[in-house]
Partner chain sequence: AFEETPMLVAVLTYVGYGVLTLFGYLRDFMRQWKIEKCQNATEREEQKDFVPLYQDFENFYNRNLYMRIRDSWNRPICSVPGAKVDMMERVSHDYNWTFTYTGRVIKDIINMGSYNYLGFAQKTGACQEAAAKVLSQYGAGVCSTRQEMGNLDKHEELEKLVARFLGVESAMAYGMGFATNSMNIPALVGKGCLILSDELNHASLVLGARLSGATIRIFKHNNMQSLEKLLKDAIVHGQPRTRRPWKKILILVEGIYSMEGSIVRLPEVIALKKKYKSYLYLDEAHSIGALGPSGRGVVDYFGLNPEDVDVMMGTFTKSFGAAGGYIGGKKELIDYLRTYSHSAAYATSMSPPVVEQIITSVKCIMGEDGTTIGRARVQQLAENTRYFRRRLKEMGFIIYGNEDSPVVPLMLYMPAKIGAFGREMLKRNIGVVVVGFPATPIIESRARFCLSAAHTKEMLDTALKEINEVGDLLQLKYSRRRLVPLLDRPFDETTYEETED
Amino acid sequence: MAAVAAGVGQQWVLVEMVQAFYEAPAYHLILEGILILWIIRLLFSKTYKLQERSDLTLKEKEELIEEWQPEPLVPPVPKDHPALNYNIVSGPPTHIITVNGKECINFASFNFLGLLNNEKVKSAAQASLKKYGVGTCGPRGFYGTFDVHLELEERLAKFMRTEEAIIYSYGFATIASAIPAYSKRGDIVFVDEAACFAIQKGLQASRSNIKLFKHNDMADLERLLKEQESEDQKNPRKARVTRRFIVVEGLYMNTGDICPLPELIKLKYKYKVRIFLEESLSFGVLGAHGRGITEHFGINIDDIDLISANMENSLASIGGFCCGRSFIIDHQRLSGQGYCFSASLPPLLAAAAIEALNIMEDNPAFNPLCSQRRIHALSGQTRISGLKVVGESFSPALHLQLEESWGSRENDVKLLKRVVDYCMNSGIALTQARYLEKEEKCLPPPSIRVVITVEQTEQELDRAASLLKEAAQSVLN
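Structure requested: the chain above on its own, in the form predicted on its own.
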């Protein structure tokens, strides 16, 4: 009885399969047929073994080696590339500079306060040289910390009215080391698209999530902050461990513009982010005493989480510093790559920076004097036909850009170089702003950078403005 029931069951299953076959769509049957044929082919196809390669003879090997042409490590560079044809300076790059054997008025060096050739600064450096020698030959953690380093850090913290300061031996490495010391993979950094290259390298080293906002556009920044706030609400667990930073410059190196710091402070507290402020251009220039953009706007310096600046401009030395609260600065002594792994600042340069600070504190009139002269220079330059002035009137570095492009960036660069050469031949030393074009996040347009210092006289500023007009008319028209 059981055997009969099993047979009937098998017949019923077979009937169902046949019925399903007739009811199935045609494309389904075609696909199944193709798959069945492919499986049968794989099962019955022959297998092949890779043929063993015969050894080459010595002659064949030598012929292959002779034919092989390795690819160049770097792309070919034309001989007329600016990096291979630089100007040679003889003597100190002070108010009057000798370039390629020709004496010129210096509108190119960042010697804002004219301290590079100051006798007091040089005497302090010479005394330190006799006492400590030339260099340190070691990082700060390995017998590279000298008493003069600690004195300089204390003086900088006191001058900036912060709890603590830390110095680096290289200005570029200061902000490039500070950013990755705090911002890590998974953190979020909101950064102005006009940020200088040192900031860009710091962001790259941090491997953080970078969000660029339009230059000095607080509405665009707030839009990004609101979007991030919405993302955080969707994933509160991730938001609790994600740090958020805003990175800006006090005065932008690439544009000469000032950042709207009061508005940034409002956004900081509204969206709970930290602010890193790079003040290499504004330190020693803005504010009644040269303390930078916080003093310029009358903002409490504790509202800024970290301030960095180099000592290669206003202080006429080398290196850079960061200042802020003690627990923030102490973290850099453990995590700042430029601090931990580079030889410390030579003591003679630290002594020079201390003396430069003394002069700044004793002569606060440096800064308004410099501002007045820049305004005068700006008024003379704004009427240059074919060129436009970019930057604030109180910025120590202004940019002259073409009003209209001449078809390509290469053509624009060549034209501006002709303007610079024309001025150089007439005794005014200028320079073009240089960029690593393939690595810049937002490549600025070509420009001539004009640096104004306290040493330049009214007559020299007038002469430079007149010569620029003459050069523009000769080259551009």
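The block above covers the form predicted on its own; next, return the form predicted in complex with its partner chain.
FYI, this one's just the chain on its own, none of its partners or other molecules.
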């Protein structure tokens, strides 16, 4: 019954359709017909690709492949390139160093506290070597975590008075892995122009927006922050998820001066940006106990979100660490690339670092303030004609730059090399500060790096100063 009714219903609809067909105006029918023909054509025509690949024949393709000539893998390097011929150091790079066969006093290694040759440090490393061998044979996640690593992390956290610390097996990789772990694409980072190369690489890996502000210029930074604030007001939804960071160094490696941390803290709370502090040079040097720039200025360490430093300068070991609150540091254990995907620090180097830390804590003779007096001797009293001393009076790594450039950077580098060679021949080991000229964002001018360490005596400092004067006079005149 229902089927019949349905059938009748269908017929009814059909009749109506046919009627409508007859009653429709002609143009309507023609239009419909054209549309149907068009659809049929589209259905049967070949699909076309969005990127129209040119129809090259197989022969043409082969010819192109034959003809293509790549550049050589690397361009040839001229034999007299300043960075090509390394100085060869025979024996340990300690206070008295043998460079290229000549014995000199070391003014070039970052051995600030003289712990490289310390017997206690060496014996701690020996004990560790006897217990663990040399390598760790695995990353931290896969049986590469030794009790020495855990101990070193605890000690560093206690020393710096933070909640937690994390260690890396390579100083460069520390800040270069820490920054991309927090700052991602779309976030904003305000960084000082004179930031070191490791920071620049970390920023590049993070793919964030980088805003450079002039070196140590808080007014410039504030201007950038204000601009960002006005941008935020235009787009508050985006602003709520964009993280902001300021990356600064405690003591800048490239200029030897200190960053104005108290003003930065004020800016931090005013504009709600987080601060990442890189303390490679200032760890062990600034502050009453060597805790770095926060101790130097008397700032609460919790105000700094992340402190990163490498253990290769004051602690005379290898590797680096980051310290801060657990909330921040724990994240790096899963997303710090240099931590998760790389083998852990060899235990003997960790044991050496622990012992060096012990010595730093116990021994007041290594009070970094005493290095201040020594640096004063070099920079304050003796004026060297033609060269100017760049850096704070208490910075252990200074730069000597030419007062006026002699034309091109190449010429300057050659001149400084002659000064360095003169000094090396007379028994003071110096080196030029090396940069990769094409890769740096803001290339510092060529300079000689002078490092003041705790082991140098007054006479040695005087001798170095007078020798530099002589060298400058003979070469630059």
